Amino acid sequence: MLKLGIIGTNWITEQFIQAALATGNYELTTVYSRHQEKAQALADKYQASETFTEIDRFFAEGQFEVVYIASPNSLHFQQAKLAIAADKHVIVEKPAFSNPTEMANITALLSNKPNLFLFEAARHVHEPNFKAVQTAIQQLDKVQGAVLTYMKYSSRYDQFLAGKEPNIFSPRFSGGALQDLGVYVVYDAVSWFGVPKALNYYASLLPNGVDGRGTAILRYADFDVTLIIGKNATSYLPSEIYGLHETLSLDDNAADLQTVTLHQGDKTTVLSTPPLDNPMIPEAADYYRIITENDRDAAAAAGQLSRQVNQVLYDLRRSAGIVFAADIEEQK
């Protein structure tokens, strides 16, 4: 049983808590929030024994072994540094870090703490249907390209239109469509096809400089992969992967992967299995296994993929002229 500490009290935090508890391998002990009433409400709901409103005390005094970080994107770096210094395993929500400099700094810190694990919580790569797609791609005679879509209207865009700047649409907090929903399709592309040889992101920028939606083109040796992402509009297009005589169709979007179908002429074969009610259960189970079995090979593979995705995200947004406060900070 791993003792779990939590940073953040939003819906995704609760989903991860529920997933972790459902595995039977975690005990929620510690909750951090800047607001005591929110921390206490979450602690009471899941029987956590302690709450903190000061981040330094949370890491110094909290009785937990692994921390799940679900704070705004720009805060991940400093909080992960504190966790490593306090000898805590880290599960950090995607995108783990704002740029490759932050990623490299964390990697260097971890090299001095070989007993610790850090995971980027890209939950869909742990799901059976993601792996079904990966296997099907490997069995294609020839890959000729793909279109991967994840565009979903965010209620927080209404706040943006009303003159506010919610974290997810703020360059101060490393926000925007690419850094949110785009992470999923970049993980898809890099996992299934590798690191592209060239890329470009054609972004629809909001007045504050972050992207509301956009189209990315990833160029490989023999094909292109198109990524369609957005948070200020909704797409109902399926995602598709093109072989020579086959097409893989991913219904809904390229992150949730509800149904995966292989089309071969008039023949169709469903490759997917019904998804779990809580899609974070497979990742919580994987993190527990890797930590308790000290599976350094699995951790190294996950870390390499995370670094590759981080670099692709950075290169894409730089191609679109998107600059975060974290980028300016790294240059000082």
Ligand SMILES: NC(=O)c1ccc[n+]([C@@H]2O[C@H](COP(=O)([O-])OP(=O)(O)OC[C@H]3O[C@@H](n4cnc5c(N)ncnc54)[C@H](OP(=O)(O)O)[C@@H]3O)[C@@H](O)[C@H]2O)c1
Contents of the next structure:
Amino acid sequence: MLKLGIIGTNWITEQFIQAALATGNYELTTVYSRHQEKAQALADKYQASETFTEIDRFFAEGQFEVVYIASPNSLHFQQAKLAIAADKHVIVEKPAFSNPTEMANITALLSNKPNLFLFEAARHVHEPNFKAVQTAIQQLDKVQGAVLTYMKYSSRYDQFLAGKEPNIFSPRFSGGALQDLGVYVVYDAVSWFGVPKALNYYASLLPNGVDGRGTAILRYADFDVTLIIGKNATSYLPSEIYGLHETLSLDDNAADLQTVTLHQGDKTTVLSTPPLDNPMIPEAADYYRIITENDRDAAAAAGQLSRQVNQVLYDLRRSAGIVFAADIEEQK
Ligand SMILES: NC(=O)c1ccc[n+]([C@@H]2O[C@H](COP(=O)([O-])OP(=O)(O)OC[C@H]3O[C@@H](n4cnc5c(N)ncnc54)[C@H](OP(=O)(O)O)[C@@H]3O)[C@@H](O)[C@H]2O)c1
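Can you swap the form predicted alone for the form predicted in complex with this ligand?
Now the full complex is given, and it begins with the chain already shown.
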């Protein structure tokens, strides 16, 4: 049983707590929130014994072994640093860190703590349908290209239009469509096709400089992959991966793989299985297994993928002229 502490009290934290508990391998012991009433409400709901409203005390005194960090993106870095200093394993929500400098900093800290594990919570790569796509791609004679979509209107865009700046649309909090939803399709592309040789992101920028929507082109030796992402409009296009005589069709977006279909001329074969109600269960199970079996190879592979995705996200962002406060911090 792993003792779990959490940072963040939005719906995604509850989804992760429920997934972790559903595996039967975690107990929630410790809740951090800036607000005592929010921390206590979650603690009561999931029988956690400790609550904290000061982050330093949470790490210094909390009796947990692994922390799940689901705070605004730009806060992940400082909170992960505190976790590593306090000898806690880390599960940090995607996108793990704002830029390669932060990522390198964390990698260096971890190299001095060889017993610790850190995972970027790229939920979908742990799901069976993601692996079904990966296997199907390996069986294609030749990859000819792909179009991967994840564009979904965010209710927080209503707030943005009303003159507010929710964290997810803020450069101060490392927000925008690429960071929030693009990270999933970048994970897809890098996992399935590798690191691109060249790239560009044609972003529709909001007045504060973050991207509301955009199209990225990733160039590989023999083909291109197009990423269609956004948070201020909704796409109903399925994603597609092209072979010579086959096409893989992914519904309903490239991160929530409900149905994966292989088209071969007139023949269609469904390769997917119905996803679990709580899509975070496979990742929670994987993190537990890797930590308790001390599976260094699996952790190293996940870490390498996370660093590659971080670099691709950064390069895409820079190609579109998107700058975060965290990038300016790194230059000081
Ligand atoms: N894997 C997935 O499917 C998935 C889905 C959604 C989100 N996410 C990721 O989860 C993370 C959180 O996303 P979110 O939409 O929940 O973010 P959010 O609502 O902006 O913030 C999450 C939590 O962080 C705390 N917080 C908010 N603003 C803060 C501030 N200015 N300073 C310090 N703490 C603050 C709040 O907790 P307290 O008020 O209790 O302190 C809040 O509940 C992001 O990295 C996002 O990408 C992942």
